Each structure stands twice: as structure tokens, then as C-alpha cells.
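One chain comes next, on its own, written as C-alpha cells: the form predicted alone.
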Amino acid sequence: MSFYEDKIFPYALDIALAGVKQTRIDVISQAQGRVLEIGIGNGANLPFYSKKATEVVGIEPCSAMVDMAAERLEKLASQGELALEMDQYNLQVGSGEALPYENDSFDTAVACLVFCTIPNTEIAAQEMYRVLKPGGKVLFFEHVQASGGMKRTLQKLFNPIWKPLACGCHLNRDTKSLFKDAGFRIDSIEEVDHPKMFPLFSSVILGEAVKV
């Protein structure tokens, strides 16, 4: 990794991550069971767990990202923040689209504006729901394409200059098919412009997704 990616993106990270921090607690609160988050990143989401969780698998590719989660982890238990004991808390380096992990063994799969920066996006969706038990939930909340109009084609059209610029990020995936087609079930979506991000990644989805 780079000097930008490992020491200067993660705080870039931190600051977009402020404005959404409600609905990201919404989304990772309701994780239960085993539960693995892909693409941890720095740990930022690590203090929204909550005890209905009984472990947090969080693999992240960018070995200076787990580090700092770890720091983070670290921290946050020194004053009392983490839902669970830090023996709970597995933090790995590893890829989306290789998981480390046996068929049908975990409960709920968390992916937090991660989808938008994975390479290979279908393979690391069918890894996600080979992982998961059979009635397990992905809870998501995911940065997508615009619907239609002017927006569209502003992301289409700043997206290669968007990408090295947030380490690999789209602007204009369809995450929403990506899940349907690895074979899970949209029990529940909002599809919204979020008003506490930038306008051209402002259209999210959120919600939960069953693997069937």
C-alpha cells in the first residue's frame, strides 16, 4: 500500500464516516450471533455492536487499516465503549473475495460502504453468502448508482477520477443486483439520497438481505 492509503485515507475515511454515524449504528446494531464484517477497515464501526452479537469477525485487506482497528479496538476497551469482551473481537487481513472461512458458518455478514471499493464485487458477494448459514442476514448500507438523471451521468463521468482518489471507491455500482444475483433475498431495502452525504455518493441502500 501506499504513503496516501495507509496514512492519510484513513482519516479522510473517518471524517466522511462522522456525517452517516447514526445510520451506521441503525444498520450494525441489529447484527447478531457470529457476525463478520467485511472490509473493517480502521475499526469505526467497532463500538455500534451490541451484545445480541456473541463474536465480531472484521477482515480488512490493507494490513495498516487492521492495525489501526486493532489500536481502535484497543482504545475504545480502555474506556468502556465495546458491547463485548475484547476476546469476542477477531480482527484479520484478508480479501472479500477469499474468505478464510468455512460454508455456513456465521449469522449475520455486515457490509458497510465497502462494496463500492472491492475489486471482484460478484465474487465477493457469493464468498459472503457461501459463509453465512442458511437464514443468515447481510445487513447493508451501501453508496450505489443514482436511478437516473444528471446525477447518473456525473458519477459515469467523474468516476475515473473519483477511484484512485478514494482508493479504488465506484461511484456508480448496483449493489442491489450484485446480492439478488449471488442468490439472496431483499427483505428489506430503503433506497434513499442520504442529506448527510456528498451529493454525487449521496444515493444509498440500506437494509437486510436473506441468504435462502
Ligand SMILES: C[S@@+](CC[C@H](N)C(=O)[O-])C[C@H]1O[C@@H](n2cnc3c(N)ncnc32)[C@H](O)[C@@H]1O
The other form holds:
Amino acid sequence: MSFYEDKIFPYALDIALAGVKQTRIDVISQAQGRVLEIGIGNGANLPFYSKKATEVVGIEPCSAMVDMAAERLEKLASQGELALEMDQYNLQVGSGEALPYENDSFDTAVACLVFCTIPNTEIAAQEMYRVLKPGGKVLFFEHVQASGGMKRTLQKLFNPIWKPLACGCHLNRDTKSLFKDAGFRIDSIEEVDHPKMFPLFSSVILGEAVKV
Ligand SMILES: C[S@@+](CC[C@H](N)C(=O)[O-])C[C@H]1O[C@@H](n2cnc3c(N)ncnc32)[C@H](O)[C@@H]1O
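How about the form predicted together with the ligand, since we already have the form predicted alone?
Full assembly next; the chain just shown is listed first.
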């Protein structure tokens, strides 16, 4: 990883996503049982897991981000702000495209602003399907391609400039179709323009996909 990816991007991410705290709370507080968060980044969601979770496993390819997530965990624990005991959180360096977990071993998967960035999204969606138990849910909050109009044109235009600036993030992924193609049933979905996100990436999907 480069200096920019390790030392600048993680902080830029917190600033760029400062407005989505309430959305994070709404999504993450629903996670239950054994939970896997894919691309956990610097651990921005860690404060929002509730006692409904019995274990939170976070996987992330950037080791500098994992270190930051671990520091965040320590700080939250010292402030008494973690819902679970420290040993119920497990942070790991690794890729969403090759999950080092057993089949049918998680109750919930969290996909939070990550399918924009994963290089091989088809494989990652299949991996998420594989490790979830039948009936297990993906809780997703993803920014996606706009439904049409000028925003969609601008996303296409700016994507090549945006990608290197945002460490591989695409402005125009079709993540809903991706989940369906991997075999998930979409049980609930809101497709909205997030008022607190920068307009080029404010088209978001929020909801639940179930392993059938
Ligand atoms: C926009 S950041 C979001 C981080 C975090 N999910 C959040 O909500 O703040 C995208 C994350 O996807 C991670 N990522 C990139 N490639 C990945 C892969 N192959 N598997 C899992 N995560 C990946 C990046 O390292 C980065 O942490």
C-alpha cells in the first residue's frame, strides 16, 4: 500500500463520510448473531454494533486500516462504549474475494460502502453468499450508479479520475443486480439520494438481501 492509501485516505474517508453516522447506526444496529463485515476499513461501524451480535468479524485488505480499526476498538473499550466484550471482535487482514471462513458460518454480513471498491465484485458477492447460513442476511448500505440523467453521465465521466483518488472506488456500480446475480433475494431496498453525501456518490441503496 502507498503512503497516500495508508496515511491520508483513511482520514479523508472519515471526513467525506462524517454525514452518514445516522445511516450507519440504522444499518449496523440490526446486525445479529455471528456477523461478518466485509471491507471494515478503519472501523467506523464498530461503535454501532449492538448486543444482538454475538461476534463481529471484520475483514479488510489494507493492514493500515485494520490497525486503525484495532486502535478504535481499544479506545471504545476504554470509554465503555462497546456493546460486546473485546474478545467478541475479530479483525483480520484479508480480501472479500477469498474469505477464509467456513461455508454457512455467519448469520449476518455487512456490506457498507465497500462494493464500490472491491475489484472483483462478482466473486466477493459469491463469497458472501457462501459463508452466510441459509436464511442469513446481508445488511447493505452502498453507493451506486444513479438511475439516470445528468448525474449518471457525470459519474461515468468522473469515474476514471475518481478511482485513483478514492483508492479504487467506482462511482457507478450496479450492486443491486450483483446481489441478485449471486443468488440473494432482496427482501427490502430503499434507493435514495443521501442528503449528507457528496452528490457524485449520493445515490445509495439500503436494505436486506437474504441467502435462500
Ligand atoms: C469506501 S471504504 C469503506 C470502508 C468501511 N466499510 C466504511 O464503511 O467506512 C472501502 C473499503 O473497501 C476496502 N476494500 C478494497 N478492496 C477490498 C476487497 N477486495 N475486499 C474487501 N474490502 C476491500 C478498502 O480497503 C476500504 O477499506
